[in-house]
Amino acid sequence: MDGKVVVVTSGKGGVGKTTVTSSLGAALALQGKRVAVVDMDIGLRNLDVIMGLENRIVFNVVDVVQGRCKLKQAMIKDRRINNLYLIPASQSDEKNVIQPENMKWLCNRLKKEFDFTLLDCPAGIEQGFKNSIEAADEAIVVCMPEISSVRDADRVIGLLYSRSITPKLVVNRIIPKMVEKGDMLSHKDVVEVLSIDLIGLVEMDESVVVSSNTGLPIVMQKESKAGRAFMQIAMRMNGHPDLPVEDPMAPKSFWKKLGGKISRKNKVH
């Protein structure tokens, strides 16, 4: 049975799309799946940096589709996580060097070998976006709880539906205190506007910065709220769609609150 190709997109840049792609790739691999993550941002690659694999690049996705190397030569195996592979973007080619038919050919090959192929889609809705959605079976739209991000996501969702791809939503970088004050949209506002199924809520987490700088997958950081959220999203992708979405705005239980007070008292003394 062939694997799935999932495009991770947003429309707007700077919403954490690459972090979402790398984190979900790591989480799915930790859950026993064979996973390929492909950087589709020709000329501006950074998925390799976030995964800590930038020093091991020899060939890239453009080399593969243009026949300059074999597919396996361009795959970089993650040293920390079994069954996780990166195919990096080219840093020197023009964005239009790859065409949709090239991606169809590549993804058909990847589907034979991997359970999941995740495509890190570049920002915008131009050539890189068209290439990424050409071969996609499913889509994850990453959106921050900001009006401009929601507007761009809405545009992308319309384009995905026009290609018969049903998207699912990840609301990223939620700051509960700002939501409580009314300074940030709630995830319920975002879902109401976009009207697509929610697959995950990710709270703003400083450990994401640490992960990006060190190359240590955030899903391997036990205390990370974002890491836990990504593991749960991966489970929903991986045969558990009914797993409840953990709400960062949900009130803490009495015991958690009490535990927090006790730990603060201990620090004072």
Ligand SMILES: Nc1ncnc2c1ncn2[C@@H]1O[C@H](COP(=O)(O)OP(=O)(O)OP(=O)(O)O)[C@@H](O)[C@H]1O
The other form holds:
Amino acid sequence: MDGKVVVVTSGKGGVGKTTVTSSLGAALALQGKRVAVVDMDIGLRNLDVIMGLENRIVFNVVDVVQGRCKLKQAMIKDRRINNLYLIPASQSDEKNVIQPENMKWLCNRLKKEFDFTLLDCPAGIEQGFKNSIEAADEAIVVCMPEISSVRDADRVIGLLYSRSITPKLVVNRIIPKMVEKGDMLSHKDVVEVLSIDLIGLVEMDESVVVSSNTGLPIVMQKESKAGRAFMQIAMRMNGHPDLPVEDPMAPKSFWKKLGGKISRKNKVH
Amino acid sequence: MMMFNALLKKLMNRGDDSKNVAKKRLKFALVYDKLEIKEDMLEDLQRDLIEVISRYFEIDRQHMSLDIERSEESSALIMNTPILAARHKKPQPDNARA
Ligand SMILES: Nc1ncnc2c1ncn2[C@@H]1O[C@H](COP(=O)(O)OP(=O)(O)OP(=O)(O)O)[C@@H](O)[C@H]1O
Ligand SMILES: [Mg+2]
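One more: the block was the form predicted alone; return the form predicted in complex with the named molecule.
Let us now look at the entire complex, which starts with that chain.
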């Protein structure tokens, strides 16, 4: 049976597509799946450094589609996690050296070998985006609880619908303290505005930065909240769609607890 | 003290938290974004509408107008056309003309 091709996209740049792709790739592989992650950000590759595989690149995805190497030769095997492979982007080409037909061909081959093929989409809705969604069966839209990110997510969701893909939403970089104060959109607000299904919530977490420093997958860091959130998203993608999504909460201080009580009382009257 | 301010804020004014402002603005922006249409789409629509209406009415094409009106609450497609006369012959179905 063929595996699934899942594109990770956002419209807006810098909201966490690469972080999500690398973490879900690692998480799905740790959960026993065969996973390929492909960096579609031609000219601005980063998935390789985030995964700590940057010094093992020989060939890239452009070499593969242009026939300069075999598919196998461009796949970098992660030595820490079984069954996880990266196909890096080219750093010197432009996005339009790959055409949608190339992606169909590539993904059809990857689907034969891998349970999941994750595509790390570049920002924007131009050629790189079009290439990335061309062969996708499913999509994860990443957004931050912030006005321009949600608006761009809405645009991308519309474009995915027009290709008959119903995306799922990851709200990333939530700061629970700000949400509680009413100074950041909550995930409920975001879901209401975008009206799509949620697949996970990820807090703003220092361990994401630490992990990008070291190239060690976030999901392998013990005690990382973001890591735990990514493991759960992977489970939802992987046969447990109904696993409940936990609400990120700021640690309760004495004043907050008291405040909670007062405001509850207030509501009753 | 900080905490207490936050608490007070929460109790006093639920409605104008900055996130509620963001949410309202976002909802408007999304409605507006979706109303944006390509330049020639209104022209094409007008042509198609004239064709359909002309099967039933004789209309004054020169004085026909078609616009999108937007307000904060809603948007409407407003068409205005003077009717000169009704056509009394039963219109033929599409495939019977040719
Ligand atoms: N949950 C998080 N907590 C803290 N930092 C995060 C989180 N998610 C992402 N970041 C940081 O935000 C920055 C952007 O993330 P990332 O590179 O994954 O975004 P991107 O959408 O792939 O960006 P681009 O559009 O440029 O490809 C990085 O520095 C990353 O470490
Ligand atoms: Mg990226």
